[in-house]
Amino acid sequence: MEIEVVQSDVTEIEVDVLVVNLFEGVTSPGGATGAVDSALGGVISELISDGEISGSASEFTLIHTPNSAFPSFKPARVLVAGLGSSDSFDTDVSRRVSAAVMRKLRTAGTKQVATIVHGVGIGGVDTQQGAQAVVEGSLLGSYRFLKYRTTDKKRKPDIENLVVVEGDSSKLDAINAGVSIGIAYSEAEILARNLVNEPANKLSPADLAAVAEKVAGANGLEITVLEQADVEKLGMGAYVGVSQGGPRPLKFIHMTYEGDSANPENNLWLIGKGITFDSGGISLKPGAGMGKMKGDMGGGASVVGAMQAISQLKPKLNVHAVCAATDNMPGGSAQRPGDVVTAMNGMTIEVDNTDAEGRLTLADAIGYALSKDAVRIVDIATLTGAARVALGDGVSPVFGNDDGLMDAVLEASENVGEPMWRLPLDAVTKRQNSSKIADLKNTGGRGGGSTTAAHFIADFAGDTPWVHIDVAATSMLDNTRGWMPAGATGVPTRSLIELAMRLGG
């Protein structure tokens, strides 16, 4: 889809539908709905006098404007798009319309959309923040993932533009930085969503190594791919013994954004956990279910993702981005339940479960961070069954040892409609991962298994202030919700390039 900021008359643009909106309670309307009510003759104000168009919350009023009827209006289409309270909207309200509306005129085969920014107004929407807002919802809402389906012959396809008009020029500049900053952020989105919904058999740890390095020619990122010996030599026996069931080779992929290279201490590391197919090793998991572990690298996903628009906004940080990527299957040569390893920093750890091995490519990914002088980490893992049942499949569980640091994640999440919670890392639960015969072991039992599982993590971080989102709920989902699809979110990529752009303002 194509994107547009024009200064227009609403009533002057060409387009196959211009779409407005209706505030609950509104019974005149003015601004941009009112322009293209007078126009009309009055027809968007006889249909609220008649029931026909409330403003609430998702309610959608297509009028006819034939040209025989109104010359003098360009628009073949109207879309009066309801967005419910002026009380209670807000950036998420204007993305969840703005991706129901691209769905609904995508159905009805439009090719050119005009829309205005939604809230600027009475919402109480900043302007820049609102032109954010409706371009991620129309990207995001609009996607689909249609590489492997080829038979469809009914299926209609994508709007080709959208033109985002605005009468008023003293708002251009900021429409146009909205704009700008919507598609940067819904495209890092969408390749993380492209990254999780491939199939196991076409995503290896090399293919996503090398779509990472497309990432990082094409945006100017350093980038370093270490291979099985370079792992082994740095001591990384935690993050080994993961992939030592599969044939397809490991790949430690490190991205780097340098935003402030004067000073390196200035810096965010963000980790993704990259396993690329998780069938949970010799402790193997169900067979109900288990295609959906294609996604369990949608941590690594989101931070290449996140470092794509990190690289094109340029925030005054550096930033680096880590991805032990493996596949954890059974193979004769798999680690077993009841080995011992050793990590990068010589933490020795009891493998209680095979399938508990994400956060063991997270140790040892901690652990080459810490020996690069982070000074912040955030990481992002498809880590515990556990997260759903806590908190559902609309919020991620974050934990952390920095108070700043978690502030900073929850309001980019806020900011962005990622929504996060957070949960404590208490001293008793911290006990379930003692050992009997290593420093831990890699599982603390079925209860609290979201907080063992961080506290695991926590040991390797140490005093460096650090947070781990667990999006093992939150990265995929069974059904469409707003701008999230069924199918891979990419959740949370956007909130780490909002933490990258926040950290570095």
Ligand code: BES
Second form
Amino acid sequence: MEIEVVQSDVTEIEVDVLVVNLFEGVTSPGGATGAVDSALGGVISELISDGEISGSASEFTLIHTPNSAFPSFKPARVLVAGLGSSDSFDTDVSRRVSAAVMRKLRTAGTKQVATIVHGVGIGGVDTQQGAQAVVEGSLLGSYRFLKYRTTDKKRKPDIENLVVVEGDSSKLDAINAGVSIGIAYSEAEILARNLVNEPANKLSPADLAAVAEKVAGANGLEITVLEQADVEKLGMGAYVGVSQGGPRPLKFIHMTYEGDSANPENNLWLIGKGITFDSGGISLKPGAGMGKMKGDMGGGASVVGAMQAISQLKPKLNVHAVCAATDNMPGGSAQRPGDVVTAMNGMTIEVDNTDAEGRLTLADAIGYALSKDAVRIVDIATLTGAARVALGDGVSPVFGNDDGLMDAVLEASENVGEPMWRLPLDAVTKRQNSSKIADLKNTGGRGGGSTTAAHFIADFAGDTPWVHIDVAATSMLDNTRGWMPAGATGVPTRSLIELAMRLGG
Ligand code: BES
Ligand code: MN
Ligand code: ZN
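Okay, that is the form predicted alone; can I get the form predicted together with the ligand now?
Below is the whole assembly, all chains and molecules, this chain first.
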């Protein structure tokens, strides 16, 4: 979909559908909707007074405006999108409505769409952020993963053009900025989605590394990919232990964006869990739903995606992305429950359950980051089924050891509409990780599964400011919700970009 910003009166724009909006309770619309209403002889106000349009959220009214009847009105149709109450309007509502609008218009066979930026008038949204939200909702909401669907003849084609139309020239700079940021954020999140949706037979650790190399090459990023022998030399016994049960070689991916090369200590390390398939290993998962474990590299996908946008938007900060990619398989040379492995930092771990593999790989990825003088670490992982039990699939639990970094992460996530909620790292659950035979064990028993996993990682982060985002429930959805289609959501890619932009702003 091509997106452009055009300065024009809304009545003059030649498209299949012009999208305007209406807040609940408004009886005589102003702004662009008002201009359309006047040009159409008051038809919108009449529909409102007749009770046909109420402006409630996700109410859509399509009005045909043929040239024969309205010779000076250029759009062929007008879609009035309800935005709900102006009190509860925010960019999140805008993303949701824009997503639904684009899917609806695609189903109707629309090719050329023009839209105004929703809610910058009585909605009270900042113009740039409003434009960003419309673009994100449109791009993310119309996403489909179709590459393996070859026989679907009835499928509606994609919308070709989206024109963001604005009459007021003083708003154009802000709209242009919001649109480009929205495109960069969305393309990054879509890259992450594509990687998560890709089946495991099509995306090995080597394939993931190849994508990261391609992103790095196209955007001027440095990249290093370590092989098994390299990480063995570094002492990453926890990571290697996970990998040894399957034939596909591990790839340890490290991408670097230098936005403040004079100050290497001004850095942020984004560490994404990169299990390209999690069978559970010898602690084999049940068969039902195991296919979803193709998405167990969702954290890694989000950091690769974020690096693409970060390199385009250029915050003044050095950002490192790390993904210790591997399968977790139950082959004859797989590690066994009860094995003891030694992580890069020298700590020993009793592998109580080979299905708690994510924390093992993260332990060594964090060890690596610390060996390179990381000052802020954010790890992103599809880590625990317990995350869904705790908070459902609308909110990602987060844990951390530093209030400043935590607040930055929470504010970033709030601003992009990817909800997160901090859970405590209390002393009681911490004890659940203690092992009789090693420094730690990789499981924490029945209660607080997400918390014990976070405690495990915390022990490797030590005193360095660190936040852990558990996206096990939020990185894939069973059903479409707002701007997130069923399947991979790409969450929390935009939060990571936003975080880098704020830290380097
Ligand atoms: N990748 C899974 C977590 C997961 C579960 C992600 C469901 C997405 C959806 C992780 O490696 C895992 O298996 N965790 C175990 C930990 C347990 C063995 C301590 C879990 O959550 O059951
Ligand atoms: Mn697992
Ligand atoms: Zn896993």
